[in-house]
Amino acid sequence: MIKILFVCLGNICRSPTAEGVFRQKLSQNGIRDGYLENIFVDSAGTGAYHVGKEPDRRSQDIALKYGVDLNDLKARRITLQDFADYDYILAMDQDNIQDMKAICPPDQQHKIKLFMEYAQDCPGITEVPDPYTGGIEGFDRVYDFIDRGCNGFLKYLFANNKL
């Protein structure tokens, strides 16, 4: 089973819209996430401000003009376990990365990357930006962003791995 965890900082804006559009590309390609299945995808933040909570009311209404519901999602804190039990760790921005690299076991920190690595036809764009102070028109930037990260992310994991 190969396991992926997006994360940004509070875990209700990007991270969220993330897993939800990979859950929905995964789905459109007959793959069902879950543990009984091939792929198992999750979400975090580096910080506590929002556990429990769930996605920004902003980053649900953009998702779900685009059919993906997050409603049922609910914001947690990246653990140390998190990082033995995922495969990939996709971070939103540099201050992500730097938040875990500084709390992960040197051995997993290979598995930390940055989610636009992965993006196609986003030239000089290397991270999504945090929505969260601005207007509605920059979570409609974000889930792009997002997207074309996510149809990246898919076509290597389809290229790299058995699915």
Given for the second form:
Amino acid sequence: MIKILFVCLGNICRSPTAEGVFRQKLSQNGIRDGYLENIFVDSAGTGAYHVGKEPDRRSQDIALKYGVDLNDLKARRITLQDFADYDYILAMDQDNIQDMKAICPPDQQHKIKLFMEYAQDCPGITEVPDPYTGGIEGFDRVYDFIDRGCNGFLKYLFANNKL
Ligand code: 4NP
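Show the form predicted together with 4-nitrophenyl phosphate (4NP), please, the one above being the form predicted alone.
First the chain shown before, then all remaining chains and molecules of the complex.
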């Protein structure tokens, strides 16, 4: 099984959006994710501010426009066990990378990657910016980046794994 964890700070805006969007793309390609499938997708935050909460209303509303329902997701904080359990730990920004590398065991650090590195059509964009304190247009931009990053990561997975 391939296990993928999307990570941001609060786990209420960017990473749950990535989880939902990626799951939708898998499904559109005839691939189911879950405990009993070949692929398992989840998201987590490096911070604990919003643990147990559903995704931010603004993220949910934009995702719904594209047919992605985030309503059932609940924020959680990344754990040490996640570093052992997941194969790909995809960070939304450099702060997420730093925060994870500070606690991740050395032999698992190679699993931590910048999510946008997989986006093939966003030259120069390396991070999905934190939209939390900004306006709604920031959320639209985040959705667009996440959509492109998920396309690129799915291509990468298809090219490098049997799914
Ligand atoms: P996220 O956005 O990391 O994309 O979930 C944030 C949500 C909440 C906060 C920061 C970022 N916060 O500081 O409360």
